[in-house]
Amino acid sequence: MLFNSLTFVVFFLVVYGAYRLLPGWGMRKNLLLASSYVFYAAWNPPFALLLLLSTVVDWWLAGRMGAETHAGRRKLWLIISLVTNLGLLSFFKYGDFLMENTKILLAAIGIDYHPPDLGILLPVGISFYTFHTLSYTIDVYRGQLKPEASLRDFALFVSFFPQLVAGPIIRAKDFLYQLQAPPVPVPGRFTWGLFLMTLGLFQKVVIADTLLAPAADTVFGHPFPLAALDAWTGALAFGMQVFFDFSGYTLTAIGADLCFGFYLLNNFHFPYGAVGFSDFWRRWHISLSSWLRDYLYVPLGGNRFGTLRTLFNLMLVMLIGGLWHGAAWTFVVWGALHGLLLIAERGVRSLTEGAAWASRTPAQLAAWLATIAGVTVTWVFFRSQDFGSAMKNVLSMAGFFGAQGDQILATRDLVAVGSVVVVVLILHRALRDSSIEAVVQRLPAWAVAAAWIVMSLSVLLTQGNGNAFIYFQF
């Protein structure tokens, strides 16, 4: 069930109407839990059982950890949680990938191995809800969170339908306390939630799918060589497309949560206004980058054990972050490139530390543009089907094919992508220290109402092509 579909609109209105009519808080939570499982089962009903299994196992294991005082047995319960969750994730997401690479490795040493076709289907959202439950068991193990006594409340935390299939990745400490009592009425909260949902759908349907996707699909689906202008336009189009697609989903999720009275943390903070790659990751997919920081980078030692260990930790975290996105070497390379960029940034900062010119406007603008260029090049590996195609695209961007590549993008595509890129870069640079809420509060009511009407009409008139959100595949 896609946010950008009439089915979801009807589903949301029915669930919200029933939610408002039910008298008791317990009954409302029961409704939300049942609705969330219906929402998830709409994709593939058997996978709802997998979601339930992961939920029950981690709730039970956390309860055992909370009641256990022996350090060794507490660690055993945590290990069982890690093995169960990561085992399920590895099988469903990386099973075919591992089989295929095992076949290639064995063939390299002369062994003809034909792995069975397991026919594995990827359960939608498994990467997200696995991280939901893992953060809970890890926090309980660390003593930072008490086990949740109510299985229903824990199940609702894991499965609540707005953020279930594509995030943001929420943590138990940020959500479970909101289930303890009915939300206190806040004037304007429902209206703001609807506004964010409209903004999110506008980003997805109008900007990502209509203005940007055609150019990106044309470039990345075209045989090489490519003209440099087309290659850069395609890469920029996809970089903007994946932002508006994913930001659109999370804004819709946050808005839907607000309508029911719940609050989610923001997942994007004007990432194309970032100055430096570490700044980019503080602004892009914040729930994932902070999860990897708190549950992987810091436990590995972070930056506490010298430069070489820090660089190793950075690279390992980015490699895992790349692999989290998909079972393909292109994602691993994408993560590795971001790791290299983060390492290079640390080197540059160590050389320029204390230099007055480094903090001046020209240097900051140069660093900003270099960040945009570096991130754009890495998107090529994220979007390409294989490493060879990605390299050819990068070589096309560098002009290696000269005049061999014919122009494939129409003028309207160049204008559409160029206009979006310019507007996004200006807005993200100007608003990098602000927020959507602050911007809207500064605008007169008539301007907000006009923008809301324009976005709503644009979504209705465009209607979109029914594309699933990009991050559904992760």
Given for the second form:
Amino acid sequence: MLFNSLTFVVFFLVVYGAYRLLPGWGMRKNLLLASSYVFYAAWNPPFALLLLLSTVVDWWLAGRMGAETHAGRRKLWLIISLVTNLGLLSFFKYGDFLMENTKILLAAIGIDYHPPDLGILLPVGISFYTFHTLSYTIDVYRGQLKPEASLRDFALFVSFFPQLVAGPIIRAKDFLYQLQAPPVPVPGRFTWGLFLMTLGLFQKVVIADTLLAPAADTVFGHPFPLAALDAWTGALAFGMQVFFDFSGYTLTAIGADLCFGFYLLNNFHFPYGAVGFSDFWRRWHISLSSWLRDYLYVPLGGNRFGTLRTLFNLMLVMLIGGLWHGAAWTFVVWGALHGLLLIAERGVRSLTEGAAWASRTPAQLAAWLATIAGVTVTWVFFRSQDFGSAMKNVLSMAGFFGAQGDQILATRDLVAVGSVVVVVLILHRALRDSSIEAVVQRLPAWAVAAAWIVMSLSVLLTQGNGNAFIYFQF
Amino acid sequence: MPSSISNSEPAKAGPPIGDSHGDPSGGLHSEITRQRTIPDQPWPRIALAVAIAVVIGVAAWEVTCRSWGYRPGLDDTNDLWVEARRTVKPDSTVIIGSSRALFGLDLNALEAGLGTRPVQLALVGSCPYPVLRHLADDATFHGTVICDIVPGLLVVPYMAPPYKNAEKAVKRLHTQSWSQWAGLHLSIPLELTFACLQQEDLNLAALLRHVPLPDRPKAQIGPALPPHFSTIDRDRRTWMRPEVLTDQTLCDRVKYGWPPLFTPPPKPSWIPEGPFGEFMGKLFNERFVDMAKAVSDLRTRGGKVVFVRMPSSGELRQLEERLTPRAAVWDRLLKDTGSPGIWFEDHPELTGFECPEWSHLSAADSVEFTKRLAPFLKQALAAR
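Return one more block: the form predicted in complex with its partner chain, after the form predicted on its own shown previously.
Complete assembly follows, chain above in first position.
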């Protein structure tokens, strides 16, 4: 069920109405759990069983872990959890990819192998809820979290519909405690939740789908070399589209959670205001980057075992982060490029450490623009279907084809993308140390109302003609 | 109104990956924002003002759209197609093809003439092959297919939008979720109430396309689609809006939109003439092989296929003949498939219908045309 659909509007109203009417906290939680499974099953009912399986297995294993004092056996329960969750993720997400690459490898050594066509469908949101549950079992194993006694509460943490299919990736310790008692009424919370939902939908259906997607789709669907202007516009359009698409989803999720009285962490923090790639990852898909940091980078040793090991850890984490997004080598290369950029940034920082000019405005501005340019080039690999297309687009951006490159974008698309890019860069730069809440706090009430009216009418004007969220495929 | 739970700082992430200086845990402890800030604003008053303004805005927009001549009506979506497809029974008669069949074939007249009510599965601007292949692949189906042939659309390459349009509809049948099904049924009452809910013309993207901006001289921009000029009902019977007959400006906008749409795009400059011609020729020939195979598969199960060339007029008719001559496409199709075909100009009863905007029959003419066509269809189907 898409947030940007009439079905969701009706679903949300019905669930919220029933939530308010039900008398007891337990009954309300039952309602939210049942609604979340309906929400998920509305895509593909059998996959709800997979979600249930993952939930029950992790709840049970964590319970065993909590009751166990023998270190070896605790580790065994953890390994079973990891194998189960990562096994399911690998089968559904990477099964075909592994088969195809096995075929290519065997062909390289002269073995003609034809793998069966498994025809595997990717359960929507599996990458997200797998990480939800893994964080729980790992935290219980580490002794940082007590096992949740209630299967119902744990199942609701895993499956609560706003964040189920495209995050943010929430940790059990950030959410389970909120289920212990009904939310305390807070004036303005519901309305602020609705405001955030409207802002999220505006970002998704108006900015991402209407203003940016046409240019990105045209450029990345064009099979021939492009003029540099078109190639850059397409790459910038996609870079902005993926931000507004994903940020729009998570803002809607955060708003929906607020309406029910729950609190989620922010997942984006003005990422195009980042100065440097480590700063970018502090602001982009924060729930994933912090998950990878806490459950992969730090256990690998983080930066505690010398420079070479740190760089290796960094690259490994970014490669896995790339692969998390999809079963394709283009995603791995996207992750690798970010790994290289992070390594290069460390090199530059060590060379310029203590230099006064490095902290002055011109250098900071140059670093900011270089960050945006670097991130934009990496998006080409993220969006392209294959390496051939990606290289064609990168060469086009470099002006390799000169005047021979095809001009395929209408002036309308150039204007739309250019306008969005300029506004985003100015806003993200200006607000990099601020927040949406702080901005709204400072605005006069009439301006907040006017912005909300414009966003609402614009969303209605799109007539629900939006696309699925990009991150659903991950 | 400072909230008692307020935390005026934005939710901060921990140190980034690779930047956990001085923190041996690498920032393991995520900084939980247990509460979120609620900005200090008079939210009840703001919400009330927004609700009133949105209602007024929607009402004003509805009035404006009606003043432009729009009336409530359904959107021809893939979900509506899927709904029609699900009504197909093993022995049904179905119509496939393009908008000419949607506009030009009246279901009531066909029911009266053939004794069975066909299911309308034609799709605007589409190649008929993907739907024909889909029916041929349906092992339960052994009915009759009335296949509208627009020669230029029949031979489009598989990567062209007309082919993709048909593929998308077929794919939707297999992938439609409960929520998409529910969305169709929730949207129908709204579409039948509000004139402003016209996806083709009145959504934000369509409105932005009206902003007059000159394009770059060398820009390879595809031709614009025609404006909204039809209505469709739950059976997917489509009528040309009467305004097309009375509003010459609207009629001309539709009419002069066809030639660029029917003209194939120029050869990509990056592919040499020879290989490009060979490639396109191969695709052209393969389409006839594929059509013949699909017809043969249907026939094996007792199904029947009859091809129909619907009327077109004026310069468009001439353009079509020049780009896709009858001998090269129509005659070859009948020969390769061994199926009967009805070309409107071959029968005096079917000629003399003038398409107001060159490509489709008017609502009134479509009924008369179908009445006259039905006996020919019956005859063609009985002969095989």
